[in-house]
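In structure tokens, the next block holds one chain alone, the form predicted on its own.
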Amino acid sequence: MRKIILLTCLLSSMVFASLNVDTTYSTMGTVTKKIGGDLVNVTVLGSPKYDPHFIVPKPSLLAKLHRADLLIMNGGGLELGWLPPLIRSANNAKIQNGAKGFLDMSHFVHMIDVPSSVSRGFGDVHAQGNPHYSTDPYVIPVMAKAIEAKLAELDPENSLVYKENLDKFLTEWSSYLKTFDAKMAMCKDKNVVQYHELFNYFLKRYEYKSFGNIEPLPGISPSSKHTIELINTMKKNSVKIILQDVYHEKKTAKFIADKTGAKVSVIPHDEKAVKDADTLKNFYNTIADRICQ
């Protein structure tokens, strides 16, 4: 009997995840779990090693998304390619689009690169604007309170560890923020191009200049003619930087870099795409050291 009671104690004194939460990529699903705690099981859906655009829709992602309580995605169309036909296959009520189990991140934050209008011909463009915004280490805050409601509004009974959870991130990344920031001062006056606009929102945040991409338009292939423009542009504006993300072919950045004296610095677009970029903190700090080196 005695046995019986103490295992009814010890359980009783347990915390038990309440739900389950999909997010679309690594960094929100980071913050998911620093608001959440022991109370949500957290699954990232798309490898931060590919494309966030064209993660392949695998059918163990069903499985997934058919569990989920809550699915949270970045938003402004950078899922567009993969999640839809996902949600829809999933048989899952409570995530489908405009469900209590649906957030989309984008609609809390400030786009920006917003088209004045939408055409194939200018490359795969987003009509919302650019969706790259967790590069920028200011919007950590707007997606933890906006999880944090989110999660209080699903499971109400823990509303107050959720809101503690926020309150202690909060405070802590306002510390690291200013660490950082600190650091960003000591490095200035950068001018940049990128293969793609992926660090539009931090380049604007830390007041760098980008002289253009390696593709011609979004999502289009980079073209003899257009590389040839960029290298002059490059030598022009003194240009030594070039920012490569991880997914896309390297040979034609380490080719501008040899006529430029540039150097080409792989840039992580989302938390874990690169070894060093293994958390939160380390996602930022990576992006800042491979700038400033």
Second form
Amino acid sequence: MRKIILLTCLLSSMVFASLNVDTTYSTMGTVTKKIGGDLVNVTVLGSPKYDPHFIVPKPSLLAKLHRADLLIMNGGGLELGWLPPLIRSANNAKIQNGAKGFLDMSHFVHMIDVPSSVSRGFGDVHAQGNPHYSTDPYVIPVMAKAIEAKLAELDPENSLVYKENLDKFLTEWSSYLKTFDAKMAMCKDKNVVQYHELFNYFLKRYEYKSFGNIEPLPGISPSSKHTIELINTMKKNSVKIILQDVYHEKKTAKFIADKTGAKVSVIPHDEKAVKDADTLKNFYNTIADRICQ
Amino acid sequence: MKKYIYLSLLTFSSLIADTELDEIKQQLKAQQTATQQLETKLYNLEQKSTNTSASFSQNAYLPDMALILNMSALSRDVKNSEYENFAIPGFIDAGNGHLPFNKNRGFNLNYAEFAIHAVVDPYFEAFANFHLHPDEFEIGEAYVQTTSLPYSLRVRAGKFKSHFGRINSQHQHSWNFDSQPIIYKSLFGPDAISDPGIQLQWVAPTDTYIMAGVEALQGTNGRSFGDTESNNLYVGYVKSSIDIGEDLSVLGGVSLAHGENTTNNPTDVYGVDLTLREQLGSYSSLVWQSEYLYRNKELISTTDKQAGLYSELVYQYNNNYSGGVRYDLITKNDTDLSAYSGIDSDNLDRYTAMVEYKPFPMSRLRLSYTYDRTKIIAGERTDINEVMLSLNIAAGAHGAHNY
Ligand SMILES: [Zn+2]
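Return the structure block for the form predicted together with the partner chain; the form predicted on its own was the one displayed.
Expanding to the full complex; the earlier chain stays at the top.
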């Protein structure tokens, strides 16, 4: 009897070998692969080389969304500018907001920088708090657990595999975090400025202090008045590190660097956003290598 | 800490009298109670801070709303009174044209649009946009659409802009140029194909995006259809898109609209559209978009065969600036042109160029120059020069960006 059950389990796991999982960004996609292994087909919708707020809603993404059993999104308003019409036109009941195959990762993360009042007069602010939590390596286990629970819910036959993969991954990640924290503990200079508030979760985790942004308001291009103010602030507080992302113009950062003697560091906002950040660990290693001075 | 206290108490107990020990025990107990009370208080406060919503507030269910304002300052080398009686030979007779946007030299307030979107329940979402023109209220669109149908299907019902072709379903303020392509204006007028009806769309379960749709519409559009004794218009289309590498994408479609015109005879309009988009960066792209429309309109004893195209190239330089050119051409005009005898009505075409500046994501200034060679003004073929500065504001809920 037992043999039969085992055989059936084996067979059914072979028949239902794969869940199609779409993730909006790369980091979540890789965590999903870690948990799902061969049982999931992961498609990342948003290219990590572009601004995550403005992924081009190419119609080819509709085909990808249409075939998905599960859509894992970042949430917190990050996909507001591109994903809703795609979900509407993909004609896939499984991944509609509220359906079983829809996972908003921001519901599991403690959001920081939640504004007490919101107005477009302050620019294109994130009304639900800062959604760029992927830069914090401590968020990875949170993601992994949420993904494991969701995969087990959608594919209960393989829940033991997902649990096993999760346990293995969590052990591996916690030892990685120890070495990573040790590396970050060596960093002396903790004063930075950034282009957009992309790195706040990382900065908060490792006790950095951000003295301002190159963009005067969220989503608004730099102005000379604001740039000069920023230069003065940086001089006063001897800020020597400028955190530049991969997708914004780099002229302003270079100009500020010339005036202040600070160094421009291009920091990936997502796994694979730069060449060195090719794996999950290398994503955080690259952030550390480029921020740590 | 607790251990220390007990330990020291124990030491004390051997030294001091029993009564004193009891006293200390009582004090300790009192302290414990006080701590417990504080903890309960803290817990209650925490509970409070997470739930302070008013019992009957429905704010969380408010629909997404946006206000869109569109206006312009315009200069044209034709008098307003003559311009509004324009004709496009074979398509629009003098006095028959409708000019809802940018009609006058000087200032124009084209419309204030109020757009609403709401999720109705787990199965439907509703959209509406109301156009408020200076002297007219119009329901631009109002429809419900399914979200969770099986078999890759989606149904829309209400009044909506048909997905015929590429530009037909888009609103005026999301076009790359302020003016409507001549072939659309000629065949359908400013509202294009926009009717009460139902729509069914299906997405193929393939790796390549393929979508097919059919629509049954009332067919109120008098330029091509207009026999509204019963619903007379049927639209069908297939659209597909492929990516060539990561940054170049191609979207193409073929469409057919089959209806009955005001002479109770059939009209068929065929459309082909092609869009190429090369992404040069997050905020930079090159888009080449073209459409060709062909109309076969049977009349009582003759058949009109007319066609035209537009082709536009738009370069988005960065967040703030973009520019583009468009060419409009009537390619075929087999119809009764006897009313225009003695007037040159060949080679109807138009050239448009624009530069656009977006100081903020929600506002757009666009300067355009148009050289229009499609119109008959006051009985004479007249080349029209037009310079326009338009302003478009979108306040409130974000409309997601167009492809
Ligand atoms: Zn952001």
